[in-house]
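Only one chain is included here, represented as structure tokens and corresponding to the form predicted on its own.
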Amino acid sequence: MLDLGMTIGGRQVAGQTTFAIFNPATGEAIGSVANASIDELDRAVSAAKLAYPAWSALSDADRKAAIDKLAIQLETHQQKLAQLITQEQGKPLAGPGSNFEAGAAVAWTRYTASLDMPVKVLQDTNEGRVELHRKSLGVVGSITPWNWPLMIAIWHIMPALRAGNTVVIKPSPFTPLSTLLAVQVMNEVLPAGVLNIVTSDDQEANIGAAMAQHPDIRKIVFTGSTPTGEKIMQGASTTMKRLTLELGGNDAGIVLPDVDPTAIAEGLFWGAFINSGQTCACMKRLYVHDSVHDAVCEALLNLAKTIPMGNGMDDGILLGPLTTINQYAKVSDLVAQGAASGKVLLGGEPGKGQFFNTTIITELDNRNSLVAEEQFGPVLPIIRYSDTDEALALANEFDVGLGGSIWSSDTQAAKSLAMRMECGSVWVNNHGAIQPNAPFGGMKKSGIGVEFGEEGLFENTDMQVIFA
């Protein structure tokens, strides 16, 4: 059993009470973490506020060098971090799993360190010089989900630090271990108070709500559900906090009639089933032209049958369990509704424990709850269409818009159709392939602001224009 404390002001803090963390693949308790009080949150924010003047005053080169050191720390502990991710979240070590996540955390950190924040000259004439400067905000509060616990923590932390802010992070109560360890090892090379972490079971004290309302936190970055994002916006309104919210998706994919079903099967599968479907930018519904519908379903089915599901610590496993009991119940309910109306090609029933069998259901439409709601599990509903404009209208029908994809042998035609999708990112013959140099965010109720790249970095700053 691991017993990891919070890091506040560079020191390990045990907390007054603790709560247990369980392995979703086995049901066994694997760790115990501190259950923060509001007082401990205040201490973390105070530590970050105290550390802010010196950290923000560092030269640009010194902050870059400091974040490069964080990448080295993460890389040194990469194997342990990957094992913790598998044990607490359930995704396998292999394939696009925990080893991939821990490695991506290192790569994202290095890329963020390389970003520049130059002064932008808007005017330099006889009438005067006008400069646009990017200034750090202060204390940034980060609230992360359970599906990619380490990688999303890095997405929140690194641009905030790179821009000169200090951070207080609260990880999900289901998957705090990898983030606790990462923050602990990064504090070995950071000044005290620059990066702090508090953990909570969200039962005894609503730490997330307190962060949203805290007068000394100048920005909240949150990844999670749309309803929770709405509550954070409400809580943040009284202090006019800056917000970056990456919220629910229910991404659509559209398969055009000119595809080779066998050639796209693997891309479709991992676009939908990576992390057992527990990814915001997973493909949650697939619209397939009638002329290739049956062939695409057959190719997907043949591949899906070969992908092993089980305990992610075992060799050869590529899909893991659902991370939380609540998510297991939600997926079970939505699949039952889909199975009652559609045709189950594969799965359709829960497995043992928190495993849910890989499921493909066809002959559905947008009125079915399995299509209309973001299921967030190893399930893909497939909808038949005959007209491309009809498919586009169905893909755009809902009030979310995180990602989408077009599948076609004609890249130019696919790009033209992609421009008509109402979502923040669109992939051609791929789905969910995010990268650190490309801004990522949602339209409609899928969020506010973006992460990654220069645009994501600048979301951690205020603009100041100087006229001279």
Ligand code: NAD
Given for the second form:
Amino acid sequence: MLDLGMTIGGRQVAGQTTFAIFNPATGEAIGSVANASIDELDRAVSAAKLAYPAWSALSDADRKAAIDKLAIQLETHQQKLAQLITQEQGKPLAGPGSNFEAGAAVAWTRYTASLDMPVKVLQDTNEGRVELHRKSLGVVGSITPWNWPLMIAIWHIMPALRAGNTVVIKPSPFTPLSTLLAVQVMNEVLPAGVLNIVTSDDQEANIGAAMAQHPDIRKIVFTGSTPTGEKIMQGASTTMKRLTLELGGNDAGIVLPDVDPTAIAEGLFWGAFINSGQTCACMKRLYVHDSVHDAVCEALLNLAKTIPMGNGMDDGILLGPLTTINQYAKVSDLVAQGAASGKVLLGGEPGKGQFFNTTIITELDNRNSLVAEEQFGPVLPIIRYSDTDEALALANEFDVGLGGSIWSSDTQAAKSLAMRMECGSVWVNNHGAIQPNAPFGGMKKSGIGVEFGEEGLFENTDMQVIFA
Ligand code: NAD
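Provide the structure of the form predicted in complex with the ligand, given the form predicted on its own shown above.
Below is the entire complex, every chain and molecule, led by the chain shown above.
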């Protein structure tokens, strides 16, 4: 069993009590981690506060160089990190799995290190000079979910550090191991206290809630469900914290009549089934024009049948289990509701352990819970439509708006439709391909603010205008 401590002020801290981490593919306990007390959270925040003046005073060039060193550390331990992700979260090593996740963590770190934060001159005339400066905030608190544990941790940590802040991160109680190791190896090259981690099972003390209210944390960056995001907003209100909230979605894809069904099948499949559907911006419902509906379903079905599901440590596996038992129960319930009124083309039943069989159900409508709710499983509900405006209205009907996609051989027509979708990112003939230079965030109840690129970096700063 792996025994990874918390890192507080550059030191390993075991914690008074511990809790176990289980492999969702096998049910085995694979690690034991500290269950932090509120006192330990306070120590982590104090360590970050103490480290802040020196870290924020570094020149831009020095902080860039320090973050480049973090990329080297992550790259050196990439293989071990990928294995831990597979063991704690379930996604396979292969395909768009944990090797990809650990590699993306390195790439995002390098890219973020390269970003500049120049002073913007708003006016330089005889009447005076006006400059816009970006100032770091202080201690940033990061709270992460279980679905892409390492990649999301890196998305939170790197822009916060690059902008001159120090960090306390709290990973999900289900998947803390890869983040614990990453923070440990990054601390080998960082000054003590710049990056701290606390772990909690959310039972004895709700450390996330305490972070939202903490007087010495200046910003929370949170990725997780919309209900938890709402609680964080409430908790953060009395200290006027800055917030970046990346919340739940229910992404729609719209297939126009002019597609080649076989050509788009692979993109559609991975757009929906990456990480067994446990991805915030993956396709959760697909609207297909009546004229191509049967051909698209057939092409998807033919492909889906060939994608192996199993223990992600084994060769050739491309889909893993559901990460948590609660998630398994939720997906089972929603699929039962979909199967009761739709036509099951594939799956429709839970598998063994925490595996849920790859499922495709068609002839559904927006009132079915499998369509209306974020299902977060290896499941694709399909809705037949005959009028494009109607499909767009159905896609925009819900109160979330993270991502969306349009599938068509006419890129211009697809782009005009894309601009009418109510969501933060829209892809044409793809779904979910994010990149470090393009801001990513949600509309409506999918969140506040963005991550990535200059815009994401600037969310880790306050603006100061100098009139001189
Ligand atoms: P969750 O909201 O249950 O938990 C996320 C984190 O919040 C965990 O670390 C948890 O310990 C912590 N937490 C729990 N209660 C808290 C409280 N009261 N205050 C502060 N923190 C608290 O989410 P999850 O089940 O881990 O993740 C799945 C959800 O995350 C899905 O809805 C998914 O769409 C969303 N998600 C969104 C994005 C995005 O970029 N928009 C990315 C990944 C996941």
